[in-house]
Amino acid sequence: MSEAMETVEAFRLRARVWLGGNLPRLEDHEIRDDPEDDADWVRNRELQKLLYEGGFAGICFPREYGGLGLAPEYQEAFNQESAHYEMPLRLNIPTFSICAPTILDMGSEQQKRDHIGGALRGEEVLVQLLSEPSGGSDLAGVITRAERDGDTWVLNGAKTWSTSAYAADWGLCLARTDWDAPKHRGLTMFLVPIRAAGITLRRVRMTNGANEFCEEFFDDVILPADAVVGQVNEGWAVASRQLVHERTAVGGGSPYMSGRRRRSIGVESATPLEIARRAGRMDDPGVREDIGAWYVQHRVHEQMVARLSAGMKSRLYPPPAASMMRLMHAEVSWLTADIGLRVGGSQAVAYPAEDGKEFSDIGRGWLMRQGGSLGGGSTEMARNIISERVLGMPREYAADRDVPFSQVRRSGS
């Protein structure tokens, strides 16, 4: 039987055997889990190469670009089997769940073969270069510019909040190429090599001490004509598709993510139930009530992701329905952080040097609670998208709609 005809269960059994013989089990090895550790990124690339060589990389990506061309059910089976093994989880967001699917949908044949294939082989890490220091949540209002110079483009401007850009090889960068067109119509998406001459990258220190986010400055960066993804001045179509993949990934519904986020290795990803057990508070009625509330919302979120993913695949729901997953993810993130802090109690915010170390990341994690309101666009934007593009309600008024971007008033202009 060919792999294309292989049943999900047969695939599962084959994956189980391969995993047992090729990847370390989590309980048998000290696993790095630090996004700021360069060695961790090197290890993730090595693991990805192992998956590729073993025939288990890119399960849902087409065969012609290095994947297996199988349905999401096969990826889910592999995720279940690999839950107890070391996996290249760093590469899931944004490389595999956002950037590679965007290139698959909107890129040229050469871009698909080069960058999807490169990522699946563990040779490339891809990131998003979208948000700008002056833009807030108005992605279409970017002022990073690309100007044509013969057969090349010259890129100037700045981007920020680029997750893990310091560890990446390529970025999907949205830039303005026509200032006389309305803001959504004068944009172009480019594939930019992160180490190109003229790019200055700085890491941003967050309130919890992490510096995984980056800001980038472009000074006369030269890009070839084939760096354009999609069509010139039609970059908003590419960005819109990219945002669908981002919201799907943030919401937990991407079929392209391989492996499952670990829950029991680091307290920062522990459930309220696990925290309560460690804190010795399982007999506290209030704690049990909190855990019940979290569990119900967590299960509702899982069911919503499954329903929307199936509905979007069958076209029962339009692509903007991904914002519903993104919105629910934020709600669950808030509740998880709040309950984790309550259950952890004083140990979560003030703990002795030697005792209670297992609670040290709960308080720091809570400091990033609002991140769930911003990733994949703000929660307010998600509600607008759901109301306008899913429920068909009237669009919100925008003073700059259909106005040439050169005439739009901007801060400092």
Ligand SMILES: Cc1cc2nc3c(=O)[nH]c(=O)nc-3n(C[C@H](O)[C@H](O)[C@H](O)COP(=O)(O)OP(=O)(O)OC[C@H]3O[C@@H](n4cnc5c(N)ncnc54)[C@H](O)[C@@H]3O)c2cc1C
The other form holds:
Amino acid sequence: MSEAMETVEAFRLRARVWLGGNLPRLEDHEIRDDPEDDADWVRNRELQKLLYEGGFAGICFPREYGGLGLAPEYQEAFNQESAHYEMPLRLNIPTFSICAPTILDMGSEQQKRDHIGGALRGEEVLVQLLSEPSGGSDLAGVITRAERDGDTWVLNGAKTWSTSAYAADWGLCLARTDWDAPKHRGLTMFLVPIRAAGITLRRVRMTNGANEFCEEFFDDVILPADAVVGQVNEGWAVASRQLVHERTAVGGGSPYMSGRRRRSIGVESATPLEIARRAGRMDDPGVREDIGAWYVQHRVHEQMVARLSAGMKSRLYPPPAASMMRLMHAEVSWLTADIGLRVGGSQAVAYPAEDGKEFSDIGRGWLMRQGGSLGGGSTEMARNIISERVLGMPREYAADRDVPFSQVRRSGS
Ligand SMILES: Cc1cc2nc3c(=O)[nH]c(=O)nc-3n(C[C@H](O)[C@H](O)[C@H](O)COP(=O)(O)OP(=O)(O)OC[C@H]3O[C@@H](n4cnc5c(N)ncnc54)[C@H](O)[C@@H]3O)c2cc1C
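Now show me the form predicted in complex with the named molecule, since the one above was the form predicted alone.
Next comes the full complex, and the chain you just saw is listed first.
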């Protein structure tokens, strides 16, 4: 029987046996993401290589680019089976769920073979170079520029908030290539080697102590003609696909992610129920009410992701409906962080030095809770997209629409 005809259950059993023989099994307390641990990236690449060699990488990516070409049900079965094993989860966002699907939709044949194949083999990490110091919401307003010089392009400008760029090999970078065209029509997407000459990368330390974010400065970075993804000056179409994949991934609906982070004490996503058990507060009526509210919202989120994913696949809903998943994700992560802190009580912010480590992540997670309303586009922008492009309400007024970008007034210009 060919692998493509294998049933989901047969695939599940084969995965179970392979996982048991090839990947380390983890106990709950071993699941811990250390933002300071750069060696973790090396380990993630090794794990991805193991998955590839074992025939379990890229379950939903096409076979011609190194994947298995299977339906999301197979990926879901693999996620369930791999939940207790060490998995290369760091590669899920943005490499597998955002950058690789964007290249799949919009890239050249060579780019698909090189970069999707490279990522599936554990040889490449890809990141997003979209936001700029001047702002991230108005993505079509980027001012990083790429100018043609014979057969090459010369890139100048700056990007920021690039998650895990320090550990990456390539970035999808949106730059302006025609200043006389209106802002959405003068953009081009490039595949940029992160360690190219002329790129200065700095890491940014966040309020929770993590320094996963980076900023990059481009000074006369030379890019070959085949660095262009899609067509020259049609980068907005590429960026739009990328944003759909990003919102789907952040919202929890991407079929390209492999493995699932388990909710467990000791990580920022510990559930209020687990926190209450550990804090000995299960009998507190207020705590029980909070847990109930969290549980309902959490279940609604799961159902919504399932419904929207199916609806987008069958084209019942348009691609911008991904913003609904993204919006709900932000609401749930805020609620989880707020309730987690309330349930954890004083221990979540002032924990004892030795035995309170599991509670320290709750307080730290709360400090970053606004991140859920910004990453993948802000909550306000998600509401704009839902109203305009899902519900068909009137578009927000924009003074810069159809005006040559060189004539658009910008702060500092
Ligand atoms: C966890 C996380 C990961 C990220 N990863 C990446 C990454 O890998 N690569 C990358 O390029 N970027 C990344 N970002 C950046 C992210 O895309 C931006 O933070 C986001 O797009 C908002 O841009 P900004 O922070 O510049 O805010 P601004 O665009 O300056 O907006 C400021 C505020 O104004 C509001 N606002 C702006 N315009 C409107 C409008 N038209 N209507 C209503 N409200 C509006 C916004 O909602 C926001 O509250 C990440 C951010 C986070 C938090």
